[in-house]
Structures are given as structure tokens and as C-alpha cells.
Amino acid sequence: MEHLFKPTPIQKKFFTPIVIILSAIAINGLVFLLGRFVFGIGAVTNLNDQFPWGIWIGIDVAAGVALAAGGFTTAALGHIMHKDKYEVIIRPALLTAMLGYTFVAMSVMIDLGRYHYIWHPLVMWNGTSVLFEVGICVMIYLTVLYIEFLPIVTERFIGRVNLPGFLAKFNNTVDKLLRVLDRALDKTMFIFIISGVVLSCLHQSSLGTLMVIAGEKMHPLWQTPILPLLFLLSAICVGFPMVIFESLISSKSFGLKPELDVLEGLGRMVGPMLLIYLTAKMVDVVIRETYVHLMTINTESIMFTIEVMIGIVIPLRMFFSRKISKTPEGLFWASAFVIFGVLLNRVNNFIIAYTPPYAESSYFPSFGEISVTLGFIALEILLFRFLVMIFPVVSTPQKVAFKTKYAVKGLFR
């Protein structure tokens, strides 16, 4: 008898603790999320006309897209490359970005004053704009990865349709467009794989763009001319410690042994990606001649430091180390500082950095826009544990009996 790992839905108890804090805190952020379309954006949040924007745009937009990379880069490593020792961590990785992407959708439509017209940018183009260009890839890819979670609907529903009451003469007939749809989607997907990664790469650059035309706006430590640059490297680089993170917490959370050997062949690849993003931002630095900043203490300075020593020194020097990544805890540590860096790194670009003109104060987020924040966050995580228990997307170990070569490709058949 041996073990092979083949994505289940998972078997256990949807409520717990931990599920029910998340429930309360979840709704908390829907009670303020609908008094913000009942009464305004102006009654729930601190924004105005000097401060147009704040941590919707700032962390559900602008860091929720750079820690949804995990999509794009398991993508890229287990399909393009062909690295199929990763296939059992892809699935859980495209719903994390679908589910991400989603939230941030709905986060830009929030932010929105007039949020009914979130649909423009789909008939009204303008190709100049840099906010169109991550508009519309950011539509794009959404669909994309909805697309890409086809086959998992697929494999979950075929041969087990079963449809109630008067519906149930139509079962045959859904399973006969599941099995053409699967056809379909399996001749096909490829495109979408590669157009996704394409998709990814376009936005994350361009995020950054957005920030350079702030001109003055910006401080100076975060401006730059290749900061669309950082901003992909960056995503690039919190791909798979963001994998790595929601992989560990998933495996505690339902009981699993984490498949340790998987996630570290990923932690020995984000050691060299985070020295090429330190050296390119440290490099940038000095050029501009940006450090003397870094000699006066202020928010800024803290902030900038903050974000380069935790973000990036400390988790590259343990992803380097052997004894550090080998273990769990070192994974899960060092994943965490990699996504604490690159969420900082947003914030800092969209409200630390930026100053408007003639600002007669500051702006803090209301107690509305961050129980709006919270509220998502732990809803995506509500979601994310409703769908694995419904669609076969964390692999689990199978006890099977091989008796011969072709007993292994049966299984996945």
C-alpha cells in the first residue's frame, strides 16, 4: 500500500472557533460596506478632496493584486516550465488569485464615487491612460482565472450530476456539456496559462507607473523612474511566499501533513529573487543619491527602513539558510516577513509616499474603511475554506494498492 497526493474536497466541519471570529468580523465590514452605498462614500470613510483615495486603493487594491502573484508564478512554474513536482500547490495558488482579484474588483467599485459606472473602461477607451491599461488587464485576468478554475467545476461534477426534482431529466444532458466543456478547456487552456502570465506581468508593471506620474507628489525614497519595475519584481518575489504562507496555514487548519518537500524547492527560488529586488532598489538608491533622505528621521525614513530590513534583509538572509528553510516554522516565518515587506511597500507607495499639493491635513483611515478592509480579507478567507470542502483543490493523500506500472495512471485518469 502507498500514498499518492490527488486533489479532494476536503472532509471536515465547516464552523469552528477561529471560523466564527472570522464570520463576526466578516459581517462587521458588510454593515459598513452597506452604509457606504446607503449614505455615501463621505460617511464612512475619511476621504476627500485633498485624500481621493486610502487603504481601499492602497491595500485591498494595490497590495491585494501584488499578494494574489501566486497565481501567475505557480502558473508559470508548473505549466510553462513544466515543473511538475509543484502541480499539488497550482490549485490552491489560482483560487487564493481568484479569489483575490475578485475582492479587488469589488474594492476598486467601493472606492468609487459613482460605482455604477465601474463598467466605462469596457466601451470607453483611452489608450494613453496608464489606469486603463491596469483596468482592463485586471478585467481581463479576473476572467482568465475563472476560466483557468473551469476544470476543477468540471472534475468535481462529472458522472455525479444529480439535479432535484422535475430537474433531474436534465442530468444526462449537464453531464454531456460538462464532458464537451472539459474537452474544450483541456485542447485549449494553454492560451489562457500563457495570456495570464502575460496579464500579470502588464498590471503589476503598471501599478507602478501610475505612482511615477504622481511626480512631486511622491517622496522621493519611493520615486522613481523604475518603479514599475519594483512593483513586478516585487509581486515576482511575494509569489511564493505567499504560497508558501496560505499553504502551511491550510495544512493546520484541516489537519494535513504540509508537503514540506514542495515548499522547499519554492523557498530556495524567492532567496535569489529577493537579492535581485534588494540590489535593484539599493542600486536605485544610490544613483538618485535618495539615502540622504534616509538621514533624517521622519515617518518617511522609519517607514522606508521598516520596509527594506523586515521586508527583505531578514527574509533573505532565511531563505538562505538551509537550516532555517527546511523547517515549517522557518518557511512560515520568513514567508510572512517577505508578504509584510511587499504589503508595506504598497502602502508606503499609495499613502505614506504621496502627499497631494496644498494638503492642509493628514489622512488616517476611519474605523468604517478598515472594518471594510478586515471584513474582506476574512471573507475571502471564509470563501477560500467554503470552496476547497466543495471543489477537489488542496491534494490530499490516497491510499492506493499498485499492482502493476499502469495502476499510477489510472488514478489520474
Contents of the next structure:
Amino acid sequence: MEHLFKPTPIQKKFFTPIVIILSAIAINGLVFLLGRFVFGIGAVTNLNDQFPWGIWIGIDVAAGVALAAGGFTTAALGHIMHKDKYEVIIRPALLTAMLGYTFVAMSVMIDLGRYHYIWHPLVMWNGTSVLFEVGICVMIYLTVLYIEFLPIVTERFIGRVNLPGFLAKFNNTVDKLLRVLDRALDKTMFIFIISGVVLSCLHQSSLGTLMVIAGEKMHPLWQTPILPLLFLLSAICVGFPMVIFESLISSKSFGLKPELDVLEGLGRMVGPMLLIYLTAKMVDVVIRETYVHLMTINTESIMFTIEVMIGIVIPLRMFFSRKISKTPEGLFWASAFVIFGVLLNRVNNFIIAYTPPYAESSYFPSFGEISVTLGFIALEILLFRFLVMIFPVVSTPQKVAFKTKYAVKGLFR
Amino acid sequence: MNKSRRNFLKTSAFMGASIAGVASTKPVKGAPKNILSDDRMGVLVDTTVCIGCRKCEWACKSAHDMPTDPIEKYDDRSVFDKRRRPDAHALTVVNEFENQNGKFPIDVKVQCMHCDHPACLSACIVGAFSKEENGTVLWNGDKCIGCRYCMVACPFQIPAFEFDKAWSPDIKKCDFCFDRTKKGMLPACVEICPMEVLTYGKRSELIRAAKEKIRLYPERYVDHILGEHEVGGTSWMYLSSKDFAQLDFPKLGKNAAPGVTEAIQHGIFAYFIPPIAIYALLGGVMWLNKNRKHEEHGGDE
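Starting from the form predicted on its own above, please write out the structure of the form predicted in complex with its partner chain.
Complete assembly follows, chain above in first position.
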């Protein structure tokens, strides 16, 4: 059993027609973002005293955190459960999580009225605040993700340090430092990997607790004390589909053969997870007798039905079907449905379910809000493409057939 | 509905406890600085006396150095055509409601209720809110990061945000004239009210007075002091001749707004035992799997 795949920087042209379109979307978003900083939040968004949070929190932050769950789920599978087969997907998932959380932090920053005080939670603690816990966990986890990515950076540059101009005389020193860093990380990485998983479990669930305090202002279909459990389960559900979805898209984009065997293995684990999530959600609806709200047709009941049917039931069926979950198309669409379902769940929880008592009209995001959200997503994809061209992240077939250690060193000694 | 929710909370607390091994039935703490003094003050609003002169609106703006029209302009009653809410430019507003069985319309002043267990205070990420000894719920602009979670949390939908300001926008809400009461003065609205709609006093005495009023004039008042028990009690309390739901008050239970969240939080974070337990568990699993791999590969890797 020889591993023929090895993570390498991808050598392709950066600019393609799609990249140019994405760049345009990103620039459009940045223009509106500039507007937010010059004229204030009210000028660019449709937020008001009744609807203090919009899609920048509902999609960019809440859904962003959920969709970056591929990072901790693959880390748990590859490093903690030690399933070597899945090593190839760990690095792309890690990079996605790292970028995802970076953009979550940026979205929080632009949504804060007093963004210059973003460091306040570090020194001003409020133990009763769910938001404080989420904020601190996300900050630490983001740091952990950067640390987990460092070995990829050292791998890229060790023995290849080539500083420009007069800095060249430091080449040896830098190389030595990198080697020291690499060895230190090698020895300690397990601490960070476990921390990453624990921190993820904590803030993924607490993100659900966030809306519980809204009490009666939140529609009973979603307002439940087990929201943290539902958020954690759905985050775990969406981790692997996100990896599958991304892996299929990037292999298509870079003209590589998708590692179907690995993706299929991931897909096999999604079905049972979805079943657990669906059960928890249904038990909740039955025990709290909130199904009565599904008898009337309104925005809430329709959105809830779509979320459960398209986001959970259909992909559940697809992942349990041996025939569908063996083809790349089947895997792609089943994963897309799960991603859509969890994204919609976060939107439902943070926006649709939130019905403040004195609202004169319901909230719909402004063109500016949508532009910024899309712009950030485009920017994230572009950065991913850029980084996999510099760093050894995506595994490509190698001519030399030797057994490689990817993933994090030190775990295989 | 309420009962099933309670049961569900118990279930979830049990789930948390079974992970933690620690039961968490702590009472609501509110936050570090949540002193519920027996002598805390309050205001009793008797909506049956209010004539809707809106002098309180003017006094409030003047006392807080906010731009305002001259006081004569406040006689204009056309503003009552629309339901208004306190916002970044007005910390209190008066709304008028039709009264089918009475001669006069009902006027209701709206402002922050100054809860005994404020949701804003519990929710605030940096602890920018404080419950002062005299009952005031105060916002601290030196801490606030403008995340607007207090607005999501508030059961009365009171905190307002300066959406039109690009640099350092404030959260705006009634501060119970903290700077005035500190010096022994009355809150501006209470002081100016010509009809004595607003009574400022010790909260416990106000409740006694309100109950006496209801007992003496049962045909004048509904037997309900809004704010005595709602969300665990508020400093501002209301008397009315009508059901409060008809006067645009949200229907709220007796449980303090932050109760459920704090129970969940304390369940997940019971002395950091659950996180540490998960950490240890994962570490153990990792170690076992690593050793197993070692044996399989003969320890060459």
C-alpha cells in the first residue's frame, strides 16, 4: 500500500474567467464596505432598532462558523481517530477552516459599531454572556488554526529560503529558525489539535445558545433550550459534506482526479450523523409541541419545512443510497443539500425566527449587505486558490512512490 | 407551552449534567455587579391619569442635552397618529391608545424598564451594563463595542443604536437620570409631570401603594401591576385600566430573561469540568489509536 499522493503547491495559471468574475464580486463588496466605514452601518444596511442583526451576523458569522466545521471534524477523524486514509483531505479542510474563521472575525469586525474596541472582550470579561464565550473561543481557535497551518509553511520554506537583496545573508539563520520551529511544533502539535476540537465543540454549540436569550422574540419552531445541541450536531453534520463539496470543486478547477475512494468513505459517515441530527430536531418539535406551528402556512413554517426536507431528509436518503453515494455527482449534490440545509438553519435561527415585538416591516438585507457578504465569499475563494498555489495543501499524484508523511508530523512517530 | 418549555430545560440541564457529572441549578446571577438593594428605587406609572402632554419627552431630551423642539411644539397631538418607539434621538416617548369604554384615550409613556435581572446586562459581551444600587441599569460607553447583542436580548426591545453614526456610535436608552438622582434630584420626567402620573420612590413602597390603589378603585384598574413580576421584576411599573397587551406591552412570563441561557452556560461550563473532560477523553482516544498504529506498523513510522 504505497501512498502516491503528496501535497504540493499547484502550478496553474491564477487567472481564469471565473477568477475574474469572483474578483469583480469581491471589489463590489469592498466598495460597499468602504461605504459602511465612511457613512455608518445604517447607511449601507437595512438594520434598525428592531432588527439589530442581519445577514452579516446570520450568514457571514453564524453560517460561516458552521461551514468551517470541516476543520475540526477532519482533524478529529484523521489525527484523533487516526484514520490515515483521510490524510489527503486534512490540509485542504484546515486551510478552509483557517480562511473561514478569518473571515468570520472580519465580519464581526465590520458589524461592530465600535470596531476599534474589538479587543475589549480580551480584558473585559462577562462570564454570563454567551457572546463572550463564543468570542473568546473563536479568537483562541483562530490562533490554533494558524498554528496548525504553520508546519505547512515550514515545510514549504525549509531548505528553500531565498530572501531578496541584502537580506540574503540571513537565509541560513531563517532556515535554522524554521527548523527549530518545525521541531517544536512537531513535538507539541497534539496539544493544539485536541484544543481545536474542544474549542470547536464549545463555540459551535454556544453559537446556538446565543439566540436563546431572545426568549419570546424568537419563533417557537426554533426557540428551544437544546439549541446548543442542535447547533453542535448540525455543525458536525456539515463538516464532511463541506470537505466533499470543496474537494470535488477544486479537483475540477485544477483538473485533478478526485480521490473518490476517500470522499466516499467520508460520505458513508454523513448519513448516520444526519439521522441523529434529524432525530434530535424531531424529538424537540414533538416534546415542545411546536408542530402546531407547521399547520399554518407562513414564512416560518415554510422555511422550517424547507430546512428539514431539503437540508436533512433528502441528503439523508441520498447518503444512505449505495448507488448515489458512489458517484461524484451523487456525492456532490447530497453534500450541497446538507450545506444548504445548515446555511438555511443558521439564517432561520438568526433572521427568520427573530420576530421583534414592534417591527413595522420585516427585515430583508439591502443590496449593500448582500454585496459585502458575496464579496467576502468571493475573496475567500480567491485566497484559497492563491494559497494552494503557494503552499503544499492539495495532494497531487507524484512520480516517486514513497510513503509520505503529510498531515501533522510527530503523530506518526 | 411554558410548562413544556420548563420540562425541556430540565431535560437539557440533565443532558448537560450527565456529561458534566455536575448538576447545575444555580439561580440567576445576572452579572458581577448586580446588586439588588432592598432600598432600590422605582417609578410607578399610572396610565389612567396621563393626559399625553409629552412634557416628559421634552424634559428628558433637555436633561440629556439632546436636540429638541421648544416645549410649545409638544402640544401637537398629531404625533399620536403613529405608534412610536424610543430610539437614538428620544429615550422616552408617549403613545396614545383608543379607549372604547372610557371618555378619554389612554396615554402610555415608554422607556427602559430597568429590570432587576436585566437581559442586556447578562448578554453584554464586555459587561458594559451595570445594575446600580438604586435600581438603574446603566450603559457604559467606555466598554461597549457596539455589537448590539443587548438589543437582541432585551425583552422590551428598548436599547437603540446610532445607526447613522460612522464613528463610535452609542447605545441609547433611558438611564433613569442617574446623574440627577445621584445628587438627590428627581428624574427629569418625574419632576416635570403636571398630572403626577409618575411616582418616584422605593420599589417596595410603590408596590404597596399600587396594590392599595387597585384595592380602593377596582373599577378603575385591572388587577395587575406590570413590572412587579414580569421577567423577574422591573424598577418601572405600570397601572392601567386595560389589559396591558392592548397597550402594546409584550406578553412576558415571570422568569428572569437571562435564566435559561445562564443555566445552559453554567451547565456547559460547570467549573470548566466538561471542557477539560472532553479534552482528556480526546487525548486518551488519540493516544490509544496512535499506539494501535504503532503495533500494526511495527513501530517503524
